[in-house]
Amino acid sequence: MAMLAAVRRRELDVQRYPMAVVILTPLTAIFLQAYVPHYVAKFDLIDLPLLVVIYFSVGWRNPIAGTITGALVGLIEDALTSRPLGINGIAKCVVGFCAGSLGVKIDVENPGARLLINFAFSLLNIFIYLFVLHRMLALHLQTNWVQEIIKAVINAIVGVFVFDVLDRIRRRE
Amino acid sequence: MDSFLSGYKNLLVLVGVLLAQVIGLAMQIRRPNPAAPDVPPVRLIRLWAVGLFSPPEEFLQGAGRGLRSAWANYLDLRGARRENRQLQEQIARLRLEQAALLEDARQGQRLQQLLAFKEHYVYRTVPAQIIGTSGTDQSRVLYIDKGSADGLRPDMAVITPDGIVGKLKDVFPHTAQVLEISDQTSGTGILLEETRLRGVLRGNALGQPQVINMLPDERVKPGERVITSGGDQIFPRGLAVGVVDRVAPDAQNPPFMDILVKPAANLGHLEELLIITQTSDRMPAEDRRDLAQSEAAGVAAERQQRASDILAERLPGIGDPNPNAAGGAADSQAVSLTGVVAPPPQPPPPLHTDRYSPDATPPAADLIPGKPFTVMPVPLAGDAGSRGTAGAKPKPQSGADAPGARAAKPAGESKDASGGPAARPLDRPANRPAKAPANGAAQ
């Protein structure tokens, strides 16, 4: 019973998006993370492509739909470094497949649950990517836990402001 | 089974998407193949990526570009005028500084060639501008807005003229990435320029380069500049890298130590860049006519000062040959205050008369030859009072000039204090005794 309303309830919220901001926007994310750091040195620390992975995931509540979303944009992102194509295509598809399947059990127009989710994908994010750069590619490179934890943070706050900014886009279509 | 597909259908979607990705890492991450070329090949998704957002990024650079051109070469020429004036004036300093380097650096050259060293010059680069970057911290990559049909390749280095930026990674028809310095997976051969100690720099976690696997060395201080060493084959030695920032123990690796380095090229804000196309055993036509401008400068220079230093000797000093000169003080400082050349300063008055002053010496036809004549008194301006007459009363000279000193000597081999052969009086001929006469009155 419990999981026909589930079912029922994923039915009925599932958010319907044109196709045009479903390309676009992904597309536009990459571009402002691609261009903006060259004027705002700090920009890097925001990982837009991955707050518009878990948006849509989300809003979709469809694994299957988050998965191959995270994974387009994880190799446009790859293809953008100088690394091996494939590293945030991995990290991105698995917190997309993760944000769709949590879309189903909670509510995702409460500023407090994505500050949450925000910050839990953003830490997923991370782990994900270094564990593929470290174990799987045995790319020995540092890495700095605390400037990770902070990049977390600040996604998590940013993502809040994205999210509503998209909110209001789709109102708008 | 089909139950089975449904039931798990997210999972499997997300295992094979997971597995597609993992095969294509391993295709990438293939052990070298030595028959392989050395430039690995650009992947496709990557040229479409590339090919994707570089259009929009160059239309918004170019954009922006024109609109700072607008502002800068019409509306802001505020102080152009006078910054032009002091370009000028330091490019004439640099031409001398440059002139006055040159024997060293000539030396230095004719060193390399009896050593058999072949030096690199930076003889062709091509200026780039800055359209983006990768848009993550994980990999410190810019791209800029020329490529292969520029003349460019992987492996090229890119520099400033501050300082060392990157190497080209991979190479697109109308882009090209830059890997910086800073990113983690960089290699430069560098060299401390004070001690001499050679190493490899790359970036650390947080973007700054970092020479890795050195040993402990005290005498690695902060501020000693860092060079490229040209051991890495793709820059020519002596570029500038940066300085020194500190020098920390290197947690992971004990003993080693990481010396960690403020780049000398701002990469944080960087516009403009220059790729080397290619570097020569001989220096750049446009360097050898800057050199012969600057050589050619620095011999006038040392003319004009060889001139002022021969006229200073022949004229009169101005600084202060005469303290006691009324005026002396005067005319110095008007000389340094306005920039006129003040007359020359007049002889001090004489304290007494002696042989040389005017009409001291009795006429020719009074002297008898053989006989020494005696000085006449002459009243001198303003000798009076205190002084007296000094003709009346003249006072023996003392040392070697007095009377008893000099009869001791030939007329020639006479010597003055300082050890010189002393000067004869012109107006004396030099078979004329040098006796004084015993009056002492001679001076």
Second form
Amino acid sequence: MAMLAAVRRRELDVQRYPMAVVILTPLTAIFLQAYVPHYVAKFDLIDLPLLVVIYFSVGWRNPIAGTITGALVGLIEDALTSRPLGINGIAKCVVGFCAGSLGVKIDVENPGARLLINFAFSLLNIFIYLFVLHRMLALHLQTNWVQEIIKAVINAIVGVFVFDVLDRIRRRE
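Next up, the form predicted alone. The previous block was the form predicted in complex with its partner chain.
FYI, this one's just the chain on its own, none of its partners or other molecules.
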């Protein structure tokens, strides 16, 4: 009985978006992430593609869709930046899967819940990114964990506003 209620809730609460929004939103976020930091130095603290992956993954309530979205967004982002190809694809793929899995379990319409989710997934993304960078690619770069936590806090706060903007373009049924 509880399983049936969970399936009904997931089917009823799945968010739907126009196809143009699903395609153009991540591409816009990737474009802004790749080119705006050249003109605004502190913009690189915000990870817009990550926030878009979290938003769509949680909204679709589907771990597979979240995984694919995260992988595609991360790979396109890597292709447009000077980072090794695949490093963001791996990190955002895992975040997309976790966000899609979490979207099935809880309702994330509350701004406080969104703040916590964005903070937790930003930290997870940073951890996976640095793990791949240090352990798998054997690139020994200094990591300032205080700066990474500040970055996660900034992403969490910006994410609440990004989610609100994306909620306004969601298809209502």
